[in-house]
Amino acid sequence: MATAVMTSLDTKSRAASRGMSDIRIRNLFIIPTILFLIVFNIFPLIYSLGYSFTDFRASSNAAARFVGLQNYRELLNDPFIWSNFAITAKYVIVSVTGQVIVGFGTAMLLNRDIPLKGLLTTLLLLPMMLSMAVVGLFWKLLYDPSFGIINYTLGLGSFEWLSNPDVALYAVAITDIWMWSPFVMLLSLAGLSAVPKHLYEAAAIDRAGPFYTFFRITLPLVAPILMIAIIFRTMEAFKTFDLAYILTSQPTTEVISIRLYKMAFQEWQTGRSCALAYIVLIMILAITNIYVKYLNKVKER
């Protein structure tokens, strides 16, 4: 009896000890993480929001003067800013559409029983593991009108890809498609592998054609995960800066991130650039919200 009581007490003591230890470990990890988020994420957001209502210039020693909503009004009435938004929207549509078509198409091919499937999948994932700077410089060489392999392969002679204002944005979008289609492919493969095989077997018994099978079975079941890929890629494409900045300096490729960079660090309009950053943030949140609502509708079907 005494032994049983001692054992019970030891068990409770060990549990209490584990509980204290768990709380201590939890505090050791959670508190620093919260402090890190506050210092490096939330505080700059609040600080820049305050500057967006001032005429502050980081290059000047003059104190920031409160101007209310003037920066927001001027930006929203500036046709050049809307031109940058239009270029960004065009880039996002071309880039994300291309990534979905190429990524999903590749996933459909890899979902079959083909030799060296694992090796092919790994090789196709390599582009998105590279840094933006490396990819930008690599494709700058490929697009070179004198010795670039793209002109040589397509027989385009000395065609200018990056200095042609009508083509430069598409050249940047093609590079982005090459780099991030594997991301869509990876998510699509996960969705395709989760489709129950008995649905295809039932469709085969009913003599359903490939067109019917794709649009009635495959696409509806993969659509939710495909929507998640589209949300991620749209947000990233909207914020793109590196590729467009490295590849070309055409006015027709000046997406909103490049305009924001120039306004903040070349023209030193700090308060105005903070206001533009918040306008961009609100637009991304609005677009994401629309996508999420559509994703919920797709899930309910």
Contents of the next structure:
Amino acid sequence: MATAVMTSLDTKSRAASRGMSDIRIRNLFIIPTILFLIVFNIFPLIYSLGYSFTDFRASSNAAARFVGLQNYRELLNDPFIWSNFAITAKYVIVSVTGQVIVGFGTAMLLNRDIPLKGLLTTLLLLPMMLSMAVVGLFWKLLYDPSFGIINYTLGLGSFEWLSNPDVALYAVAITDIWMWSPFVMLLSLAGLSAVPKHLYEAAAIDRAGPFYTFFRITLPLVAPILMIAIIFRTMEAFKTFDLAYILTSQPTTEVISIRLYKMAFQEWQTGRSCALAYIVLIMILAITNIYVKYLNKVKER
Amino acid sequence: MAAVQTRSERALNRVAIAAVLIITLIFLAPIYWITSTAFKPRNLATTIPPTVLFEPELSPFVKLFTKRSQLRGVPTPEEYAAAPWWERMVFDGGEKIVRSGRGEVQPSGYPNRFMNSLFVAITSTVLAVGMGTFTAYGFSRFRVKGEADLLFFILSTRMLPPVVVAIPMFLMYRAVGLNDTHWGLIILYTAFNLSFSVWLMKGFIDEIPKEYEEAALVDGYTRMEAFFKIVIPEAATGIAATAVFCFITAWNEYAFALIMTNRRAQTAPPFIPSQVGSGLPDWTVIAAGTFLFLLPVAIFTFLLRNHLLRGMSFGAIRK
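Take the protein just shown as the form predicted on its own and give its structure as the form predicted together with its partner chain.
Shown next: the complete complex, the earlier chain at its head.
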């Protein structure tokens, strides 16, 4: 590759003499994006950090009054907020577990010699391409107690999915599982197809049973990518707003995003909601960090 | 995997095929149901047992686009002339089909929201993919100080829950008058999609051999010419796949649209649910609105299926 070295030396002198220098082009290409993201992502966060220490209400003209850590203290002592977090945690666990089981299971099935595999995979992707709000809306029709197709198909009579406080959260989770299992499936498929075939051949020669093969070969090798899918889905499920908000208005499905929305845009407690937003943010960062540590451990093995 | 298949393995395979087919059917059933409801006459939408066989009709779509109103009469000639083309089409179509006799036909909110969705999603996609491609090239080809940190910063902007960002954005937008404007949403969606666009495009551009541009530079192209004439065409499929992802995200976004818009610039995702209202909703009309809204995404998914598969696992693996 002697020519490549020569040309790259050559081009440097040329680029400097004609047109813009590489450094200028690099800056021109990168700096606007970074600035844009700072202005529209970092700046708002700093802005709201400021408000989180005040009693500001965006609905009134009263000037913001500095209240120090009062918002945080009150929020952390508020049992209702903790119940919102508990609901969110339950929702995350139920829906992510469901997605991993359904998604990984489907991927295992698809990872065989199956005709029309590409077509089936594409069709399975459709749910995750749709709008959560609109999906929530049409699942409302499917869940309807008197004429919903779900009750009819399962022979459940007039079972109340969305207005029964004990069931509503699971109903939302089922819809989420329907929507996002395909995502887990897709990543699992990518992981499964990367497992070297000779490992299975070796296992077959050793007359290893299917369980041994699965737990000793398949699962450990797919684990890192499955972990990535779990991180993504957990983060997304933690942020859930649209689906739960559209599907039901049960106190038992009031996940933290909905609480935050109500506090900010219905009760207009702007300062307090900024503080809550920060608490949520710190929690997401903490969860992500724990996961990433775990991911690295999985990768090392 | 199976050059030599034993009989039990073949049986197992058959079971797997059956299972996959059943799973696919279950996953597609809700989409089929909403689609078929969009073509039902109203009295068949909520029957028990559910109506499967029926003569499809377009009345839900007509109802979706028109609204008979007691509040406002026929549009005046000036109003008619000033209305955008799609509203005029609705006036014409509505007059003809509804035949109310009194001509009290008005376009419903839907065509307008649909157009808002289209405009906002397309514009923000163009911006996000355009900026993303430049930035990805910058990261891919030049040495950047703290590259890993900058890339992580770019990615981290996508981790925030929309509601968290929405509160300060709402206040800022209100201060500068961007609330309920198309550009307000476009800026937000661009910011939201940009991180994804940079990461995905970097993956695609990394795969284009550097030698291509170097050869062009030797031929006397400037760096910019080489970028536009060599790199962009090579990255075209990657750009298309990234664009579809960004479009779908912007098209489907709900939380920001709910908070930042209410009338003028509202997109379809907050609008369609708001039409359910109280009392007995006309599910056929809602299904028709949903169906039209899902259509572009379904078509894109199908046209770009191979890129989507690659792009999606790509983005996730790199992250």
